[in-house]
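Given as structure tokens, the chain that follows is alone and in the form predicted on its own.
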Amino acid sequence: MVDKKNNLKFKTKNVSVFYGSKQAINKISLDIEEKQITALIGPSGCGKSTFLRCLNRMNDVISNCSVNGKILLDGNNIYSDEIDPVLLRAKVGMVFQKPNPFPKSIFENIAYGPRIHGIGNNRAELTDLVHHSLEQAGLIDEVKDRLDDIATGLSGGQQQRICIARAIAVNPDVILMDEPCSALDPIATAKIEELMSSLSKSYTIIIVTHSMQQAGRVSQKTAFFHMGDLIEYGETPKIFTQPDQQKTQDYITGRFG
């Protein structure tokens, strides 16, 4: 019996990057599959948050960061020129470390990303794609009463949660999420954990953490970086119980990071 794959997400070949003349990543070549959570290891600095930042060339925005090697999104070059990184950032949404909901109401965040790509033809159209989004964000129960406040006088699990909810009201594939609990105290982390869980059945999900125990809880895969190299890739069990390089046997026990 042939055994079935999922479907590759991303395909990432050979890639480096440097700020400046300073290396950050080292030819990572890594495949992510879709619909299932991807989480991304390794103590501080060692190029996991940059390696993040390709996948929707968030990097494009920092002056002295050159890209090398190829990343593929469903088989296409999203370094073409061909693409239009505003409309690949639609399709693959960030929710970035610290909440930042805008200074606007709860519809207005919601409802600015399908604006900006003529999403929703009318105000009817657009309430009922905000409403979709906050319900699947695990929100609307919360705020249905409220969508005219300001988003930021939210708690910061909320806000966090608006983030989200702001990422898929554009109608992503994929789903960025660079420590989007290391703010959040342990109710609220729990709540964006069980949100990413539900999410990944619809969308494919990769996650910067410092958590590995949160990596563990929540993710499928499991890449562990370190100084800038990929070290291992793996299902996230094998990865935590039977790791087969010596480096990353030392950081999950403890013994470095």
Contents of the next structure:
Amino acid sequence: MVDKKNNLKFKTKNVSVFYGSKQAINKISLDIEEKQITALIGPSGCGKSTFLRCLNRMNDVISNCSVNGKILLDGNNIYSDEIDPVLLRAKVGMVFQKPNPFPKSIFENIAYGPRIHGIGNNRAELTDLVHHSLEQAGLIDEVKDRLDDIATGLSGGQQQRICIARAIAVNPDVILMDEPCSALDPIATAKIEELMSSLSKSYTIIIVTHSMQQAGRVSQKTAFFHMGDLIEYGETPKIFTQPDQQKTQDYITGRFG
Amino acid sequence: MSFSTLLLLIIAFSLCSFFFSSSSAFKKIKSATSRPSALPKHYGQYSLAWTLFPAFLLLIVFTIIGPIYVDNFFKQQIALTEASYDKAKIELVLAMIKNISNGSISSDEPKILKLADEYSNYLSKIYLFRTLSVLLLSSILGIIISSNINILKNSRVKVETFYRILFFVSAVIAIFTTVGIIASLLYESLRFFALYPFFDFLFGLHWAPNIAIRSDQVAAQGSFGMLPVLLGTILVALIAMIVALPIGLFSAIYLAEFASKRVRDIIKPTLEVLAGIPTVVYGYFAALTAAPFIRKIGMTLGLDVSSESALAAGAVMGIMIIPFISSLSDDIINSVPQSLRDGSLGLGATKAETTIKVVLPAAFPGLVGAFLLAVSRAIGETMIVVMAAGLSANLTINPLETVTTVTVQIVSLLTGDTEFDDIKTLSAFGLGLALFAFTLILNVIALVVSRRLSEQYD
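Complement to the form predicted on its own: the form predicted in complex with its partner chain:
Let's see the whole complex now, leading with the same chain.
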């Protein structure tokens, strides 16, 4: 298992991000393997979320943000002029820190992405897709009788799984998760973690988390960020048991952070 | 002493008591062994409130009640001396007495002159009494309170009570003013409906208040069916909304969702300039520029356009409302949480798709409220239609014809020399009541709709 060489999904080289004149991350080079869960950990403000948002160009939304360096997705530079960030985001989905379902019905939430991208031409196909996505998100049994209810009326954990189902529905290759469990209770968190493990069979997942236990539980590889630098990157068990860097050791043992 | 001098004096008194009390509290707190329950300024505010407000209240009461009391007293006097006078005659004599006593007219009747003399004596006595009692109350309370500062008593809580009462009274005054306005409107309207049947007014198809040019002229009894006037109002408001709604909403969307900060900083103030143009300027723009322009275009197209068309007035009114809609909508769109936009963009939606499918539906309840407020404004707008819409009440929905609006009719019925017991004048109050009811209903709908919809979306 350890020796098995996975395909690389993302290759990043010397990625630096600036907000105005303030540098948020500094020359990050990090390769991410396909159909694995990669965790990004580090103290607040270390640049892990910024790095994550570079991977589907969500940083473009922030007006004074500039990105240097190279990010290759399946060998193509996603910051080249030929790449349409809108199509990129269909391929690299995202789940946010706070559950943000649209104030529409559960059905409409899931069907939103497919409709925009022209997947599912008729009602029957769309219904199938919605059911399939909810099934993958482990939510179908809880909501199948009330697909027309407003999604914002669900519990926080259910809302977050709606957001995951919504991302799955456009059939992405990669799902980025920005602290997906930070607003949830332990039971909902456990459900999401279970879901991540099952989703990693078909998707590449990159998760930013504050919880080292979570990173330890779900991820195969872990990257430790500190003050905008990538300190260490490797197999998760190794990072948590015998890290090479003193800073990593200090962080995972709770000496700072 | 006059009202304002007295007011200034008691304000001065209360400021003195403020400084005296706070400094005395300060000294006491400094030398106190136990922890005081309030700051020096609270003791100051406490004694200021007691020095100012009771005396102020007394001043108001005297100012309102005093002259009424004197008038009543003299009415009795006149009635006693001249038993033959009826009510109206007594009023007349009283008015004469008042005018003589303040020197605006003179008379050579010794009886009247004597009464006038007595009147001014009496009034000045009342005023002297007012001055003395107000000053006495203010100074006594001020001295008692500020010389008995007890720092163990928590004056912070008492000052709080004063603030609460102050704010409550302000709110009550606002409500009473509104109630008063509505009551006067209702009262005059009822006088009108006593002269003219209510349902004829409400559903009549003919509006022709035939104003008499001379008082002895035998004018035909006017016809007061408000439907043509109401229809004209609705037509002009509708045209205004057709112009203002898309432009206002779309410019708000552009500003909130697409514009860079630099462009926003230019466009927003420019739109606000539009809001700063006086409506009378819009009015002559409509009458002198827009109306002839529309007429010319109509003529080249072979259409018969009246020189005071509903279209011109409505279009210019629409331009006036654009900044109103755009700035309200801009605020509403901006209040949609960024997380919803992120969620949509993160699924690979474009900005326009995100705006149309996520942001606008989420903002919809607020937008409905904003639009209905704008409609009320269009309906109540007066100056533009006075200058650019016509006076003749045509029952038409053709925007190229002349129509008149409720506000225009009210203005034309109430300007110039008017008799206030005439049916034509009174009909203006009927129109005013109708207009008030109409906009009230719209506002209530706006409130209900936005509340119902936002329940659905929260």
